[in-house]
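Single chain ahead, written as structure tokens, the form predicted alone.
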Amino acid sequence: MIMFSIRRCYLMEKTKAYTYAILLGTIPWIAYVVISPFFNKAEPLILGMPPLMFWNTLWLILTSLCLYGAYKFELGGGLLE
């Protein structure tokens, strides 16, 4: 009984999990395609890098976190079994 209630709390509704996973998967795309042209400048240097290179390096790390979160939402929603 306790195991069932813990599992039920952990599992999300499938449509909600799918929606959150899609949103998390879309955020890096928006960062790379829509926002990155605004950072295409030579200066100021951020950590010794031009702004676009810093932006791409930052989102390389954040994309991994977003996709990990999307995977966890799909796993919690029972979409991956």
Contents of the next structure:
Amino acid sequence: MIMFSIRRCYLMEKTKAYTYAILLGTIPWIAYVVISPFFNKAEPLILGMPPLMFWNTLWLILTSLCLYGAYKFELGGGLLE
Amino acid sequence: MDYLSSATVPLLLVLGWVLLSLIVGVMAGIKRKFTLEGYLVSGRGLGLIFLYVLMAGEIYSAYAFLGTGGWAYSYGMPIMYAIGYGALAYSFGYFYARYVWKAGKAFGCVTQADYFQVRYNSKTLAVIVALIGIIFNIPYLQLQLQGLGYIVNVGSLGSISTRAGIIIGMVIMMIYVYTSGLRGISWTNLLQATLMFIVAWAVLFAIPFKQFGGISELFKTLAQTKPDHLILHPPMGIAWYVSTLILSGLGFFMYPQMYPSIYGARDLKTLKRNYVLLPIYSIFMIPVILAGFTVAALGLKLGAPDEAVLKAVEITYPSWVLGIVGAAGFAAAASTASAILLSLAGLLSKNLYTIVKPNASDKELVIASRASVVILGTLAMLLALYTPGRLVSLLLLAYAGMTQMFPAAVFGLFWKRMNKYAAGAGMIAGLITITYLRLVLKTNPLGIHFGLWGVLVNVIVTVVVALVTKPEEEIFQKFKEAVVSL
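What's the form predicted together with the partner chain like, now that we've got the form predicted alone?
Complete assembly follows, chain above in first position.
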């Protein structure tokens, strides 16, 4: 009985870590699919680039960061063994 | 004579690079005795660096240099979809690859079709998947070779003809893929991915600075010469952009060459770290796009849009620099083409040859895989030499076509009612839809990418068939325990 509840607790931790990781993984989808169309303007130039180009480039870096966060959650939840 | 002497340096650069690739690729496996697993998925032992260059190299093809710059030159902002979908694909792949890798480990999968076979326990479905992969990717392989021939021709200042480029490129690839399998590709891609990255940043990135004095100046000029280039507008408006992003983001991991590289990862940590780092590599597309924009802003007229990047180099640098770009073009094409070649060879031997000979031994399958490398490579080479453009209609369908495997690949992970009938019916319904829209109707309804309409029909058919047929829960449970459970 105790063994069983320990296992359940452990599983809940894992599920929770996985859920957070997936939430982080959806952020790039929102940034590109939902938000980026609003940057479809010719001006202002940001770092020399039109807004859409700036946003899409910036999010390559931010996508890496989101996935790094997901990796940390999964690692902490013991999901990568 | 004058012409010859000016072409000597670029020629040596291109040929030197090709030779180096050959040596490294062959050395990687010449002294090894390969099992099928060792040959097709490098014995599931790739560490982070080899996995990273393998995937980065196989993802960015000749198209990354020629097509991306060409699109920026002729259409402008719509090319931003190419920057976005890589990031979307990696954030999907970060999660999806876990299941593919675990299925590989638990059931010994080495090809894309193997993955579908273990989930649905159906040889027929595996055959359908293998056939779809081979039919759509032979023309893709052919296109890579044509791009390779073209870029080597321009890079060597015309001293290597396009046809000679195609033959040299394919023969070199066949030799090292035949000898060393995935191990050879990961070693050569270490060279190729590095060169592509260096050329993009050291050669292409400087172009707008040399021509205009900076990136802002480039876009200010572009706003005057081609104001439409700065925004998305129909027919490639927002509906097109968003639907293409979604379709490409989802379809990415349905390509056959993605599977062996995932199986090849040493462990889950390595695999996941790889996806964390891949979006950073994609930034190298920015210099390529800027080079395309430069040619557009200068108002230059090109014979074909694909010449844009090479034109930008030609007007900015002394002619020998084209030799480096030619080598990078070879690198881009070869890193992708060799991975496609091996993955198709795997499908042909492991999933189709075994129908004829179900009890083939491991040793025999390695021989069959190697023979398949030669057969498919020669076929693609002959197509590239004698019928360029003949298979364009297949190419137009390729990305949308591969994406039709998505519902079967993903619903099968979580839905116990999913069975082989639903998977197969959905795929076929999706394929019929895209073929009809692209080749008969010839438009994108509501401006939404035709491939996404295919996925929609596919999902509906998949769900309906899954609900009306008998679920095969035992098969699902076995798969779930080994692959899906956390």
